[in-house]
Every structure is written in structure tokens, then in C-alpha cells.
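Single chain ahead, by itself, as C-alpha cells, in the form predicted on its own.
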Amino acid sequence: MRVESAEGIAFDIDVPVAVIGAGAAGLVAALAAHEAGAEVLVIERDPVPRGSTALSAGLVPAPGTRWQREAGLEDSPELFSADIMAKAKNEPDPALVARLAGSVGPALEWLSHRHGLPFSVITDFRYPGHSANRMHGLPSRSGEELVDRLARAVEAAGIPILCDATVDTIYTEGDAIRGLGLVRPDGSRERVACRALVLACNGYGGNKALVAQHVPELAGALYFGHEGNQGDALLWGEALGAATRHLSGHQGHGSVAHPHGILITWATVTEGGFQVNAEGRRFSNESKGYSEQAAEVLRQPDGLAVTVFDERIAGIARQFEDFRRAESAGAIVAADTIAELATRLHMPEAALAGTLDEVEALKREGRRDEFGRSFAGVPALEPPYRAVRVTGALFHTQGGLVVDRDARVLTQSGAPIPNLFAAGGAACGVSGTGPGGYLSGNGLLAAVALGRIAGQAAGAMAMA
């Protein structure tokens, strides 16, 4: 990744608003920037648009919104905000956590309006950390039904996004911005100048030797994100003098179906499941979230665990494709009884008999466990059961380059780079600088929310 400058480089075309990726961030970036009256340009490393938006299961955390308001729940980006900045312990800047808070819900209303996206709101479990159901998905709650949504609407306003095509240039005048070069798959390469340009190619996951850099205890671990997260962002902001966050926050999950790599809904545990290792014991809270317990089953033997549930809780998790997916490929293990399960599981009888009897006398008595998990309320397992082998991993990171409430990069000194904006993973998000920071769903928040406000800024900063 190169920053280089701008004099004596003649440019192959000039597009008022350019947007390095197609994600969820890029182009929501490029909806709103078009709308904004700008002729935008989307650029994309892949065949098809996808990142990291593609892998995930596409939920928005969003609060007051109507869909919440259909369905009888009370919601504020107050209340949303309070929860963002207690699962990050107040470590995220308070202003971008209201402003992103604040501008989630319109985001996810105008999508729906005047782009036909049919989202709803998950009202039959709530993820940790949430104070309401406000996770809004569409219908096959799916990261890839997201950005395949979002790229009809993009082609349909007749914005054009350049696949096949890889930026490692980025041209300067002075402080600003002159444009980029990119290549092809067969080296030919071009030079694309623009007035604004938005940098909406996520974070560093990737890149194996950033992520052993700021985040060593996840180095070895699966990456479930987009591999084409290599940090070209924060690498260029780096060059730029961009101030750079919480470089060491990322989100993990402790439940990716092994061997099959597949996305396991949380909901198997928040509902009343949960998991042991290899000798059917119990080893963590489970109910902190999926984020920090990424490390968590790692730790275990072979670094792979089992997530305990029923046939109640897998009617839950149906309403999700990648659980289906699981279903179709053998991942999910059924049994009538617990000595069948622990038979199909290779795993010690007597020991996953007695952990699920601990577990399910800490739920009659609403007592919380040696780990600090509360059971109150959590309703019993029943025959016939199901349990997933999983394993921990990193799906993005959530440190990046620091930007204002406009989106726009800062420098070092507190300044906005005149014409750079960061959006999505690009952008130092509001989960802080550990896995325990990550509430649920604030890796598509940054790229809904932040991806518009971007492209509204970048588009209005063109057309000036």
C-alpha cells in the first residue's frame, strides 16, 4: 500500500466521490453520496461485492425504529448508547456512540423506503448487553442476503462498481486527496482522480502479521472474516498521519461449527444452552457474549468446544440460513437422551450427564454458577437434545482510523484531513480495546451508520 504524490500523474478518469469497497459500509457510502447529487465510483477487490458483510449474519442493531414500534418494544439511542458504553466499559468516544446510536435507526428506515430492503426486528431472543430487542435482519437473516440487497439497490441507481480491481495507490496534493491507482487482475493498471474519497475496506483481520501485532492471543486462531481485509486502510491512514484507536479491539466468536465453518446463532446459548470441552465440562460464562469467548474456547483442548441445546432453542435458530446451512451439512447432533448425545460426541457420559444436572439445578433454583453466569429465568433443556462442535475465532477488528461525527479522518494533531472519510471497519468503531468491548451487531452498525453519514458528507463535499 503506497502513498505517493499527486504531481505529474495523469488519471485515466475523474469521479467526483470514489469508495474503496463493497461491503455493507461501501455501499451504503455510495447510496447516500449518489443521493447527495454526486457521480460516485465504487471499487472492489473481489469478483462479486461481498467482504466481510457476506460472512456475518447480517443483523443492525437499531433502537426506536418501527419496526420496534410494530412490535410493541420501547427503545431510545439513549438507551442504546448506555449499553454500548457499558460493554466497552466507556472506553469508545461518547460523542460517536450517540451519534451512531442516533442515526442507526433513519438508516435502516431509509434503506427500507426508498431502497425496498424488508427488514424486520428479531423480538424472540435478545443478544447479550442489549437492553431491548432492537437487531434488525432480513428475512434470511443473512449476511449475504445484506449485500446482495444492497448492490441491487447500488446498480439500480445506476452507480457503478468496479470489481476485479485492487487500490494500492493513493495520490495526494498537499493535505488533500488527488485520487488512486489501481490494478487488474492482469496487471494492466489505471488512475481514477476524485474530489472525496471514502475508505470502506474494513480493518485488518486479515493480515496475519498486524493481527499477531495488536492482537496476539487471537494469532493463531480461525479467521472468519474477508481475507481481503488486509489493513489497506489503517496502513494508508498510518502514511497520511492519520490518529489511529483501539488497535487491539476486535470481535471474535465462540461458536463457528467445526469442522464445517459455519456460523452457529449465539441464541443457542443465550436461550439456555451451553458449552463444554472434550470432558463435558462446563469452563467459562457463556452468557458474557460471543466476542470474549472466542479466547475462551480456544483455551480448551484442541481449542474446540461443544455448545449444548434442544429441539426449543434449534426452533429459534432455524429462523437464521447458516443454522439451516448446519443442519443440511451434519453439524447439529440430535439425540433422545443424554447418554446418546455424549455416545455421537465421543465424550465422557457420566460427566455431561452431571454438568447438564448442575446446570439445570442452577435454573430451578435461579442461582448464578462458579463462573458468575446467572440462570434465573433460563428456561430448562429438554430431550430430545442437540449439541454443535465449534471453535473460536476472529471475524473483524474493530480498532482503525479515528474520524469525526462527519466521518472525516482525523490527523494526529485533532484536524480533518480535507476530503478522506472512513466508514464500516475502516474506522475505529465504539467496542473499545478488547473482545469484551463488542456489544453484539456494532461491526454493521459502523457500516450502516457511519457508512451513510460518510457518503452524505462526502457527497455534499463534491458537489461544493
Ligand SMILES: Cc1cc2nc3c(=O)[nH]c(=O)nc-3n(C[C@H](O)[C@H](O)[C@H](O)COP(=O)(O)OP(=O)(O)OC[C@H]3O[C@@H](n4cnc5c(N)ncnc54)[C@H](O)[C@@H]3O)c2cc1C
Second form
Amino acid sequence: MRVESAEGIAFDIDVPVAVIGAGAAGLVAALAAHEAGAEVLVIERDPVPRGSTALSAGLVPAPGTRWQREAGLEDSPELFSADIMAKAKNEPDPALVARLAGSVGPALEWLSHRHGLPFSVITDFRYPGHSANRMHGLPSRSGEELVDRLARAVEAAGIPILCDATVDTIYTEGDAIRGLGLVRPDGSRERVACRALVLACNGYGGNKALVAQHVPELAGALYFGHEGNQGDALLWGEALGAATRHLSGHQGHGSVAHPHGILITWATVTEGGFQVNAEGRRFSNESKGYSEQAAEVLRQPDGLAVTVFDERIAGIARQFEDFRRAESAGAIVAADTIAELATRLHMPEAALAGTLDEVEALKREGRRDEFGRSFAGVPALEPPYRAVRVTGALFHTQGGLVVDRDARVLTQSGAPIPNLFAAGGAACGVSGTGPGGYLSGNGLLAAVALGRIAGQAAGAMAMA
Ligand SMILES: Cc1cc2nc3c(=O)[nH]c(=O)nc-3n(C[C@H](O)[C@H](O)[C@H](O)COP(=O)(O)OP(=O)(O)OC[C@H]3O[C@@H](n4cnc5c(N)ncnc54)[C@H](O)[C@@H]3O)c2cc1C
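Alright, leaving the form predicted on its own aside, put up the form predicted in complex with the ligand.
Below is the whole assembly, all chains and molecules, this chain first.
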């Protein structure tokens, strides 16, 4: 990834706003910049827009939405901000947190009424760390539907998406961005001049060297995000003198079906399930969060664990297409008794039965276990039982380029690079420095809320 002077460069086309990356951040930014009156070009390295967005459950946290009001749920941006700050031990920039928490609800409502995305709020379970039910998703609860619907909205608005085009060069003129260079699969090159540039090409989860440097505890872990996210925004930003922050921050996940590689909803745990290792024994406080749980699972023999739950919980989990896919693929083990479950999992029966007894006693007595987990308020597991073998994975990085309230990329001195914006995983998010700082939904929060802010600001700048 290069940054070069634009002096003497002949550009093939000139656009007011260029957006690198066609995931949620880039597509939302494109819609917002277009609405601000600017012509926009989105550039995407893949043949079709997918990104990590397509791999996600597509759930976006938002407070105070009309869907929450209709469901009688009380919530506010202040409560959401407090949850984000508490999860990340007050490490994130409070001004950015407040900005995102205050703008994500209006962004979802805009995507709904303006672009026809039929969001609804999830009311039957709550992710750890959220003090209100505020996860919003599309009917299939899949990120594929989110990126497909966004791409269709972008196309309906007449905004071109140039696919099969990898940006590898940014051209500068003085302190400002002048344009970019891209390469096609056949090796041919094109140069695009722009008045404003939005970096929406996510973080560095797909770049093994950058992961080893910044997130060494997950250096060898399965990367479950989009391979195309090679840290290009970070590398360009560093070359441009941009400030970076929280580069060790990331989202892991301790619940990826093995060997099927399918995400299993964490509701399997929060609703009263638990994780055991190959010996049938629990090893951690699973309720701390699925992100922290990645490293916990990877520390177990072969880097594997089994999540034990029941048919009631499977019923909740079936609202997720991924879970239904996991069932079709045979990843979910079913058994009428705990003895049968142990046999099917090749696990010592006495140990597994003992662990289940302990968990059910904890639920009845309202006690915390030796790891600090409280099972208070969750129902007992009832036969028939369900289980799934899982591993821990890196989903995406949370550190990145430091931006101001208008998503402008800041230099190390704190001054903005005049016409450069970052959104989604390209920008430093609100999860702090460790895996524990990731509050469910922080990823798409930064993509949707910051994407809209970046697009509005880039569009306004290009039209000024
Ligand atoms: C399995 C999984 C589940 C998740 N579930 C959730 C969830 O339910 N809720 C939530 O909030 N978050 C979730 N996340 C995180 C969420 O997916 C990301 O935070 C979010 O999608 C980031 O959006 P983005 O637009 O920044 O990046 P992406 O969607 O990854 O898009 C970036 C795009 O940029 C393109 N690109 C990269 N470099 C270049 C280049 N040089 N030139 C051209 N194009 C380039 C890529 O090909 C990609 O299409 C999950 C992540 C994973 C992996």
C-alpha cells in the first residue's frame, strides 16, 4: 500500500466523493454522501460487495428507536453510552461514544424509511453488557441480507460500485488527498481523482503480520472475518502521519462451530447453557462475553470446547439463519439424556453429568460459581439436550485511525487531514485495548453510525 505525490499524475476520471470498500460502512457512507448532493464512486476489491458485514449476524445496537418504543422498551443514548464505556473500562473517547450512540438510532430509521430496510428489534434475549434490548436486525438476522439490501439501495440511488478493483495507492497534494490508484484482476491500472475520500476498507484482521504485531494472543487463531481486510486503511494512515489508537483492541468469538466454521449465537450460553472442555468440565466464566471467550476456548486441549444447551434455547437460536445452517450441516448434537449426549460427544459421562448437576444447583440456589458467573434468573436445562463443538476465532480488529466527530481522520498533532474520512473497522472504534472491551454490536455501530456521518461530511465537503 503506497502513498505518493499526485504531481505529474494524469487521472482517468474525477469524482467528488470516492469510497474505498463496499461493506456496511462504505455503502452507508455512499448513500449519505449522495443524499448530501455529491456524486459518489464506491470501489471494492471483490467481485460483489460482501466484506465482514456479510459474515456477521447483521445486528446493530441502537437506543431509543421506534421499534423499541413499539415494543415498550425503555432506552436512551445515555444508557447505551454508559454500557459501552463500562464494557471498555472507560478507555474509548467519550465524545465519540456519545456521537455514535446518539446517531445510530436515527441512522437505522433513515435506512428503514428512506431505503426500505425492514429492521426489527430483538426482544427475546439480551446480549451481555447491554442494559436494554437494543439489537436490531433484518428478517433473516444475517449480515448477508444487510449488505445485499444496502447494495441494492446504493444501486437504486444510481451510485456506481466498481467491483474487482483493489485500491493500492493514495495520491496527495500538499496535506490533502488528491486521488487514488487501483488495480484490476488482469493487472490493468486506473487512477481516480476525488475531492473527498472515505476509507471504509475495515481493519487488519486478515493480515497475519499485523495481527501478530498488535493482537499476539490470537496470532495463530482462525480468522473468521473477511480475508480482504488487510489493514490497508491503517497502512495508508500511518504513511500519511495519521494518529492511530487501541490497535490491540479486537472482537474475538468463543463460539464458532468446529469443523463446520459456522457462527453459533451466544444466546446458547446467555440463556442458561455452558461450555465444557474435552474432559466435560467447565473452565471459565462464559458470561463475561463471547469476545473474551475466544482466548479461553483456545487455551483448552486442541483449542476446542463444547457448548451444552437444550431444545428451548435451540428454539431461540433458530431465528438465526447461521444456527439453522449449523443444524442442517449436522453441527448440533441432539440427545434425550445426558448419558447419550456424553456418548455422542465422546466425553466422560460422569464428568459431564456432574457439571450439569453443578450448573443446575447454581441456578436453583442463585450462587455464583468459582469463575464468577451467576446463573440467576435463567431456567434449568431440560431434556432433550443440544450441544455443539466450538473453537475460538478472531472476528475483526477494533483499533484504527483516530477520527473526529465528523469522521475526519486526525494527524498525530490532532489536526484533521482536510478531505480524508474513515468509518467502520478502518477507524478506531469504541472497544478499548482488549477483547473484553467489545460490547456486542460495536462493529456495526461504527460501520452504520460512522459510515453515515462520514458520508454526510464527505458529501458536504465535496459540494462546498
Ligand atoms: C462472523 C462475524 C460476525 C459478526 N457479527 C456482528 C454483529 O452481529 N454485530 C456487529 O455489530 N458486528 C458484527 N461483526 C463485526 C462486523 O461485521 C464489522 O464490524 C463490520 O461489518 C465492519 O464493516 P466495514 O464496512 O467496516 O467492513 P467490511 O464489511 O469488512 O467491508 C470492508 C470492504 O472493504 C473491501 N476492501 C478492503 N481493502 C480494500 C482495498 N484496498 N480496495 C478495495 N476494497 C477493499 C473489502 O473487500 C470489504 O468488502 C461480526 C464480524 C464477524 C466476522
